[in-house]
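Consider the single chain below, provided in structure tokens and representing the form predicted alone.
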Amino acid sequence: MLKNAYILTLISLFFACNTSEKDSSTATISPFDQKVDSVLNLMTLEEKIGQMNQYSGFWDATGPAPKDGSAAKKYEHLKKGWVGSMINVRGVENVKAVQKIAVEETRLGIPLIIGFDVIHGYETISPIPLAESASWDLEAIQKSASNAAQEAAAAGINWTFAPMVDITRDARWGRVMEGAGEDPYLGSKIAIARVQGFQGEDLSSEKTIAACAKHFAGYGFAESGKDYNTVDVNHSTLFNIILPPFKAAEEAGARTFMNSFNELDAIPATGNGFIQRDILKGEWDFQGFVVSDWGSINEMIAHGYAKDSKHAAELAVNAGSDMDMESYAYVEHLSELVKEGKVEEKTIDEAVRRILKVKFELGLFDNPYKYCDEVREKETIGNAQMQEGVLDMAKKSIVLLKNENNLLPLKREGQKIAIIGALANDKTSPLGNWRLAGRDGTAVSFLEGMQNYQGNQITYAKGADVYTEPMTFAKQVQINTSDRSGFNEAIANAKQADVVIMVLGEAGLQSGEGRSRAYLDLPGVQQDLLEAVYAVNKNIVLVLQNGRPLAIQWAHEHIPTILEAWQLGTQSGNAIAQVVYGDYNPSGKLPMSFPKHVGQEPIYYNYKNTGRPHEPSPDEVFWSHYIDESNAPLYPFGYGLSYTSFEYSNLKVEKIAEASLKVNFDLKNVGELKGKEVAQVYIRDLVASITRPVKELKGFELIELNAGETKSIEITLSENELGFYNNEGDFVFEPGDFQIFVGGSSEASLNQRIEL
């Protein structure tokens, strides 16, 4: 640590020549900025573009330098100390061996900040984030984040790439898996959880690490769900729907953005000076750093928008991009464009003084190996911990989405149960994407979820495959659309049972980044095994698993009972055996609409009214519609069952000020099992200088009842919550007329109308 020991130094000296002439002038810089600025008055320009360099791990860390090649080349900047940041380099021999380069063998010794790709879960998995989501518990979706940046904190790791906070309408965009869904209300929320549980309340501990607010902005609109596709949105959606988590995590502390591979008012988000300097920068005041998405400043040219990578770098950095992910764009081209005048030196100390103050308020510079503790890494990974977390948060993900005849919780003893479906007894697909640090197979599969309980006799088959190969990161899945050879045996088996639990769904890999699919039905011949079952015994239980909404409208009027159970992670098959059995009462909602079918994408809740909105007469063509499918969805934003029943009454909104109100409602549980009900308040504002939605979110009590008790619960709305952004982006309240809802979905018809 001498060259480390060194930097210290020269900050120490800096503070004893300049603090007396300086208090009077610099009251409001905080330590962390003079730190700074004393580190990049050592720095030459190459060196400062270094820390603006973002490597992924390409050597084995603890084995002999690379020789020749790229890596070569790679090993030799980050011995320069041009090299600001590493990712997926994890566990803490390899994070302590590039650490050590970069802190003993470069010139000033500045400490590398390491990223890596913590989602949901480090090496103990916890549900997708849209499983999260649905359980609408802030509290416990703020532990799970917490507990993951623990576990990748003991590993090496200092920053993470979540939460993505894109807010999406579209299912067959793969990325939905790792959101919080449709609505910008709940995703704001969701948003700020996610970003206090990886920062907690101090970054500087070796507990935390660094949140990263993705993609900004727009990624989730990509045009018919095709990852990386046009996005092309009016202002108004752009301020009232993409912006507004953004907002809430910058707010919530964030210490970096990272920008989008799409492309916004035809210029591509890493080159759009807009969206990073003049909102993010400039309006938001963020204090923080922006990275670029993997490889996004050299795809600019394959938009159109860069003529070849140095171009792509002067766009880049002059629109606001202060570190490049894996173009090399900034290390390559950075110092010629600014001895020719293209690029200011400033606009480079800008962008390093951002990274070098998240550096320090880590405290990489007070002791660069804190997060490389052998003992601490082999005591927090997979604790029992880490193990009580993900269980407790996978229960609470769980959507029950039909029970006719209360057939669940299933009985505790005297039942035949037949499990069918490949995905029952698969421990690696229930992990989910983005898990690049969970280990194939360490999931609890449902099959041995059940085999916990001893009361029933089960019987399990496959019945048939959801893909046809192994699937990787890097291969496309193929899904198999032919082999029944299975059913047979799954059949047998539902002609002798009580019960049929059947498991279906996508397997892990099937949504994620690149998973986009023109379907939404159930891959594979899952769907005909389905029928073919019900055709023999029709008391089936559906378990989904899967990352995404699924179109299921048959499934949805024929099977009596379905349970979104999504991807749950590490503790999947005790969650969802626990839920089926009735040791946990579900309670979740859903945080994406449902579509009847694929033609209906996008759809979401919020939609405008047009000025054609219903059916005017029982022959009247002429109103916006489908002529083959309904306009609703199959199961709305904010739907979830209980094994238990709520009724809402006694609804009343009163005026508390200009633009405030107060929202009163009883809440009872009027059936026979304890149970929690997330209440969704709901408005409209009727007459507005733009065309409002015809519902917006505007707040949530997850509440608990013991049977036959009722509650009163008062929500206020201020006017944060009744007013929006007009198409400047200013955000304004106009008075007028609201119709305020409350009820157990976005569908709630509890409603009230008050004038503001």
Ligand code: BGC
Second form
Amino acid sequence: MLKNAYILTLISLFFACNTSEKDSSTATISPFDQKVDSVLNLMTLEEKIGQMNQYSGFWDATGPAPKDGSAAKKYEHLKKGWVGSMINVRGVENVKAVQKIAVEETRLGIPLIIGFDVIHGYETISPIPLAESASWDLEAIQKSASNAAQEAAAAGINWTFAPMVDITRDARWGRVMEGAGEDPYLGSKIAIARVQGFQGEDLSSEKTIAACAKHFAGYGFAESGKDYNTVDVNHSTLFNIILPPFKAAEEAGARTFMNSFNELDAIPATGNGFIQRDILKGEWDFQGFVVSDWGSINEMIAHGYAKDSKHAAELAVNAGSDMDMESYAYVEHLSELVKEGKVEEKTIDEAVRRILKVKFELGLFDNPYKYCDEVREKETIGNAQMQEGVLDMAKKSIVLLKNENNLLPLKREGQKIAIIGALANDKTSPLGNWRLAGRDGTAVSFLEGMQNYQGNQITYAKGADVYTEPMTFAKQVQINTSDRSGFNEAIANAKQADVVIMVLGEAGLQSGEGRSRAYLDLPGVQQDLLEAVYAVNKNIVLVLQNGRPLAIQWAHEHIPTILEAWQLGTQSGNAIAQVVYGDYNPSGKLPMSFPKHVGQEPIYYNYKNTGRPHEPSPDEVFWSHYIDESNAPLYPFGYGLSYTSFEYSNLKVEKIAEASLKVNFDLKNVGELKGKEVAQVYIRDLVASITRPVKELKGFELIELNAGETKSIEITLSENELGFYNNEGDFVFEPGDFQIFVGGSSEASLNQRIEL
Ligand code: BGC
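Let's compare: the form predicted alone is above, so bring in the form predicted in complex with the named molecule.
Next comes the full complex, this chain leading.
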């Protein structure tokens, strides 16, 4: 505490001497800016550079100090004040231990900012972000981020590397699980909800943490869906598809951004001054700081853009990367680069100012241990509020893809139910990837969720295993994914059953970073298992558990009922069972298109028309298509069913100003149950100075209706929705003809043309 008290005294002295001068001359400077300057004035160049250096946890913080190797070096740097932030140190005891060194053993006692990947929950795991996005329920998503922040903050964390706002159109990319899917409009709304959820209204509260919009920018467009791959996008895609969710996150107040591993316009994003300096810090006037991605500064050497680590440090800092995550490039080379005149000291000052400001905003200078309360930690982690929160979010994330013969909801009594599939009995896979503080084996499995309902008779057979993890967070268990020895038991159970529920899909770590796939079908022998069971009993409910869209055309053609249950987190089994039994009427809609075949990837609803969009005559060859597969997805973006059904009618579109229109329509619940529908509004700008997509989502509303109830809905679209970015990056509205569509998916057909 001593050193911190020293620095705070200096800050107050500074204010005492400077208040009147500042008051009269620089009214726009915030109190934080003044405090930041007063700290900056005390710092040596090395201490400044230290603030720009982030290390991952390097030893059991509460154990003996490391004596050799890289851990010893990091420890030495921490004591010298050469570390501004740590990642992967968690739990009050550990965070307190490293914070104590920073605050009590360094010359100035500047507190650390403690970052962690709180991607979908801290220890209580909520659905993967892609699944949460399927809820289209912005309030629920915000609440989910807010709970996650509260739980993480109770464990000493004050900064999350989330939300990932990368738009992505290729289901082969493993990190689709981490984002909001393929659409920039939905993605922007969700980015705002998540930033506001993490940061709340008061960043200095001990229940909120700083957000980080990542990965800036273009990472979701890795060629052929292969992680870390080259990105090659044009300006229209950059400005209209990739950047909008980042801009939304910035406007919502995201305090930090993370750059990305990929290149953009042949320059690695980490060293890309156009996006970091010109756009983010220039045009958007972003006041927070940019952290590199893990080791991405040094990765510029492999990209062939930097000749060595020193050169990489120079390129990154000059391009606007303020903090170095685990490249050691800043701490080792920046001081020399300043002395050589290759980096100006004012560039360093600017980066440090940004970092210190966030630390002030978090309240770390007032109390560096404010996130370190053992009692709060114990009371918060895994408490009822967290469990109820993830259960609520999980139910809302489920998407009903098909329900022929109304096999669901299940009858409550007198049924023989055969549950089949390794994932049905898996207490870890539902946690998905990016569950760093989540404990293996803590999810409620589907089988457990179903056992809460007593009226039916349940049997269980594994049938087949899914996947051997290349790297598990716990012990690796080798399994034989081509083993069919479990088929017989599954078939025998299915023969006896009234209804078979098969839980198939991907294991928890089969998607996520580094987990790109070249195939999008059911891994292992699960497809064969499905067909073998179908041969003896056609009454199958297929529950999919997966981290990305899968190509399940055979299942769609044969299996009467399909429920998309993603990876739903700690309360997964309870949520799915409640939907299966009709205690919750599913209302989710897909945030990404599902392909018929992997060969259609990347497949997305807001494609361009091209010059040859339609088959001119039967058997014509020369139009934009495949000769062996249709252009249509298996399930389109925005699609999802309910146990009730909805009808759209009375569409009326009216011009209300030069660049503004009103869309009115009626939505009726024509089924027999109360249910929720996401009513969606799409536009098509028919002629423009650059080609526009065939459809663009521009509004939606989540509406609950009783059976038989009708509601009139009005959605206003203005310049923000009707305009677009031209190739220079300017936002423009061009008058002309527009087509407006409304409906329950991106295949919405009710439409009206209007001239603006
Ligand atoms: C990922 C980031 C993550 C970071 C820290 C990187 O590999 O790309 O998204 O925040 O690691 O864990």
